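For reference, the chain that follows is the form predicted on its own, supplied as structure tokens.
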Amino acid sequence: MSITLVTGGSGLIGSAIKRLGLPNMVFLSRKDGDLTDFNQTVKLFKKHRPAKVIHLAAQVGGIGGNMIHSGEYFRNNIMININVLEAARLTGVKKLISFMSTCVFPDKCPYPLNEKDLHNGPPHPSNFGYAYAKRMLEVQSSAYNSEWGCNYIIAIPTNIYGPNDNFNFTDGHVVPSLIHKCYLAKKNNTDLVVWGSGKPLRELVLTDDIAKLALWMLDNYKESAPIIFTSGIETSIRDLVLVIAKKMGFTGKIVFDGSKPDGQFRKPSDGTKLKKYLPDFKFTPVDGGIEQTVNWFVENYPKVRK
């Protein structure tokens, strides 16, 4: 029996693909052991030796996350990355497919952003410490490509949304944040306070999305070099927000914080790989996901994660 070992299992992207009920899939978690101790993920991947790997566990977060962890991120993410690329060489792991994000790309950089580019200047201020840790794992998996003969490939999906995301405040993303600010806004009968102007603009991808982009690249795609995975559509925050506030119910008065930080104003992906591959697949439109994702929220609260 051949099996698929899943790192951050139970997270964003890790309970996409266990939604999909596929056999032979094991889903690790922070329960099972801790991937930032090197002794722990050697012997996890012994006990279930698995075929292949989709290794999504990372510590992540939103703009406030990343500016007040920057250490705490490079530090956790850089050693959970070397610990799963090691312990899959050497219990012998025949393909394994790595996750990033566009947020890593070099703030200063050509739009639409390539895969090529991917290490050509620094990243944004606001996330350096994430985004040159996860930049060290394309590095990593190159290099045990070259000297070991892995198959340790890199995916790039833009800003992954969707249910079962980490909806905190502080650490998490832009579309679970603005959900929660806009569930207890309603619920409390108060201003929905954003941060920033609600100018920028960013590529919202369904999660449910990427986990069959995943699953589709762990079978498919032989290439070494990474590969973007992007819906090419860009909507600015403050017509997320509208979407939001309008699928909730919410109908007080929105304020947008320009005291605040909009982070970088937009970050536009090349799609013509992936497009290249799949030139029929179709991403779930903004307005579909948005209220699938506030519906789960909704069903789930306050159990969700925050």
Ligand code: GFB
Given for the second form:
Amino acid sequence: MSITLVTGGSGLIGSAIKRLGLPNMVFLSRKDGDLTDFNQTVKLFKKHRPAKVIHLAAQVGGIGGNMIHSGEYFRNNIMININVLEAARLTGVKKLISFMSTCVFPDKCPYPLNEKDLHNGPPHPSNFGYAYAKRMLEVQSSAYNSEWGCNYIIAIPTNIYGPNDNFNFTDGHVVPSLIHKCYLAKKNNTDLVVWGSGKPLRELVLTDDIAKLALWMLDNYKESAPIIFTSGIETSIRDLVLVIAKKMGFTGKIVFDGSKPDGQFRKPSDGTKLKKYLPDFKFTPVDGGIEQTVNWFVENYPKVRK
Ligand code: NAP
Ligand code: GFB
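Form predicted together with this ligand, following the form predicted on its own:
So here's everything in the complex, that chain up top.
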């Protein structure tokens, strides 16, 4: 029976994969072992002897977490990736998929972002620690594939949201942070405070869509070059907060706090490669995805990751 090991299995994407209920899959979280520790990592790989790995584990956060903890995000993600890809090599893993994100692309580069431009310039300063650590994932995968014949492939999704996200105000991403804030603003009859101008644009995709694409990729993608997972549809932060307010039933005041950072203005990405492989794949529209996530949050609060 060949096992697929999912590192970061308790997170936003890991829990979406778990919801698919597929057999022979093992989901890891920090409780099973700290992947920044090489010995603990190898022990987990020797215990499970996976044939395939979906490597999700990372220190992940939104603009707040990335700007405050650039050193921690760099260190922890470099260590996790070095350990996981080395342990996979040492235990004979047949295929491993890792994840970067469209925020790792150069801040100044042609639009739409294309896989070939990944290393053509520095990332946006708001998340350079995380971005460089993630770029090293691509370097490490290529180097291992070249020297040791490993089969390491990489997906590059855009901004992902959905049930079981990290709803923490400081290091959460924009969607979960605003859902959490909106819930409390409605409950306490206070203003809903949005960071920045509301003008930046993000390509928002529902985690359950990414889960399906990750499994498709693990079984069907044979190229060594990364592939971008994008709907190609941008939503402004302003429009996003209006959708969240509507789905939450919040009718109070929405305030934009200009003292908070906007970060990258936009990061539109090229879905040509994905469309070539899956011309009929449909991403969940933002309106429906936000509705699902708001309903999940309201049903599960306060037992949510925050
Ligand atoms: P997440 O919700 O923050 O989950 C992170 C997972 O990694 C959790 O299961 C966590 O375990 C685990 N983890 C963190 N540090 C660990 C450590 N030292 N040892 C062992 N496990 C550790 O992350 P996500 O949003 O699902 O992201 C998954 C992957 O997709 C990441 O590689 C991320 O870079 C990438 N990605 C995310 C987005 C996005 O918008 N969310 C976009 C593009 C790419 P615990 O639950 O026990 O802490
Ligand atoms: O998801 P997010 O935090 O990170 O989105 P990035 C930041 C954008 O949302 C900025 C606005 O324009 C913020 O001004 N925003 C408005 C808020 N209100 C809030 C709020 O309450 N919380 C947050 N967090 N933002 C991330 C990278 O970039 O993209 C990560 O830092 C990761 O590494 C992720 O790759 C996919 O989209 O700017």
